[in-house]
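One chain comes next, on its own, written out as structure tokens in the form predicted on its own.
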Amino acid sequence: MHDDPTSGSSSRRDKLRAWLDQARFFTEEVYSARYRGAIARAQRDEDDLFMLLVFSEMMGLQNPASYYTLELQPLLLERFHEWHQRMGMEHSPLDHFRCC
């Protein structure tokens, strides 16, 4: 009926652990309440933006991003051969598009 000393210790580690693990939850929680507000409107809208953008051509109209990203295509072209290697492609999947 010996026990062994490590048990004790790791209960008691285990607890501790426990008891940590709660307090960090506690102090991200009350760090995090007043920005959700914030974050919970920011995700409304973006999800407004995508679902505008995802059935404007079904409704008829035209994406109004691809207007606005015409001045983002000189930034993501040197980006771009980077991006469709690392997709698995050889060469660019845009045939009047050449970039190797």
Contents of the next structure:
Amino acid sequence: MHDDPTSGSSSRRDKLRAWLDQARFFTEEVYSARYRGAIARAQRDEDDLFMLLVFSEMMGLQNPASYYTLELQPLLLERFHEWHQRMGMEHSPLDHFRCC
Amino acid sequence: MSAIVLLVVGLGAMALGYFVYSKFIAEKIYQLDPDFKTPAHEFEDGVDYVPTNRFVLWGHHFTSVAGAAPIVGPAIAVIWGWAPAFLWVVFGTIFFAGIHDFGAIWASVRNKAKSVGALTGDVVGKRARSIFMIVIFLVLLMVNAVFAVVIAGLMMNFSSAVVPVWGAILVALVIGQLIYRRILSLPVVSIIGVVALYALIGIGPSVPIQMPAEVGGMSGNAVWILILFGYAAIASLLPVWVLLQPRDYINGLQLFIGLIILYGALVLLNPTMVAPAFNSDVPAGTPSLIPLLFVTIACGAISGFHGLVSSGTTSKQLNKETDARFVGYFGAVGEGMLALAAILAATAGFATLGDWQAMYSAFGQGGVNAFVEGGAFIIHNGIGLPEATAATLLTVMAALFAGTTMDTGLRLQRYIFQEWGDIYNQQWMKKPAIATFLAVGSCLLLAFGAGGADGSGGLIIWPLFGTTNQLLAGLTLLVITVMLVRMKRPMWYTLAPLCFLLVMTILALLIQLRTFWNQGNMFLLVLDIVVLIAAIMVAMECASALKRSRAEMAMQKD
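Can I get the form predicted in complex with the partner chain as well, since the one above is the form predicted on its own?
Below is the entire complex, every chain and molecule, led by the chain shown above.
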């Protein structure tokens, strides 16, 4: 890339770049807006399954992977409340996990 | 008469509607508040509730509501001459569709972005909600059946479009992967996608694929219908990013390009209106203009389907309440423009009146074929594109639209079956594959039940689809009216269109009832009776809900 000698053309280039950024923003929004919900829901469903994998041992379900998922628990704690509510349990299913 | 005059008058009237009438409605009737916290902000979750730029939201709303219906309806209705269709589309857009779509967004935004179905339950009553569910199911059923018939007809008549239509699906699959795997940026992919689609349209006429008139004892038309439903079933089961998302995107781009080409060619050619303004010499068996015109053109003048989109997804993404006017009303204007283009193509795109009359030899004839042939004539003479290529372009446009609506409709119908499975505790019905199978089965039953073994007569249900669609619009208008009464605001701006729609719908159903009886078509007769009962119940709900609300208001005054 060469620097333009005149400031006029570099400002024009900035303008062009800004315009291209704008175009990219609009095309991406147009592409994703319509199905954002459906895709986010599909991802949430997968995440929910993952939550079950991580917390299953605590709820009495045998899980060979629990040794490895133990250290994920603190990371997923924030999502635990929303998750158990989505799964149809008003309050935390675990005695020692009082999130609500 | 010159087509440009009609174009200018139509567009000018719709522009006036947007700049003057919708402004009045926004300020005085719906009283939009720029500081109102919309559900997109109140419940923002990154999933359903996302504040979205109003231009993006308009594009998304418009492409969701614009399907093949604003092309098919007007193209059938010009059999009574261009004037009735033109007037209904222009006045319908200004005073009916705009107010309805805009109002549905507003009503939903003011009620935590609930869907019209849920709102009917809350605002009008539980009974009305049950009617609403039945009407929605019937609308979806008819949409899917009718559009399958329309596409099958196009595939049979315009064999040059077979390769581009199915090739477009391949293009969508490829660009879906390019975007999903982040191989190329979206603007580049958009250009590649559009170029690929137009290249396919360009080669279409040299590789025509004609389905034989008879395949293994079935008509070619019936085979296409089966293939289409097979495709739609698979498409509606795939994850959305694989096919639906890229295809909708490419379709949206194609819609704008197609409209620009058609309008551009119209302006350059300035054809004369070949068809009469009022056709005094309608083919035998054509039903009377009033009330059938008002149900033949549903989308493009007013359509209940828009209310589902407005209150289902659009209202959850509205950034500011004042954006509702641009997104809702201007969305309806966009659809009106599409319908206007269809009317002009189907009435001005013929060399002589004789050609036009040959196309419209009976009610239900012409239709989308007239749009394709007329539009191709205009594009060919206007900008010099070969006529076969122009016809392929318009066929692809119509077929892709109908296809998108079909698999969205099938997906929605599948949800309804799954919901029923949930309500009635039938575990098997909740499985996506089985629910899809039930949805496809019910649509096939309608497509073949209405039109006989070859499925070609399926377009008979078009006016019936229109009536059901108008009923849905009536229910949405009822919700808005009741809300306005409770807020002590003028109700006539929504109540007058509502009354008009109900009267026309019920009259049309009665006339069709006699037609089906005379034809001895018991299947459609029963369907008509079901819709008629729903229509009468809607009318009674209207009367009782309004009486109740006014009584409540009077009590409050004392």
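Predicted, not measured: the structure shown is a model, and the values here were computed from it. Numbering follows the first chain given and starts at 1.
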Glu29/Met59 same rigid segment between these two forms: yes
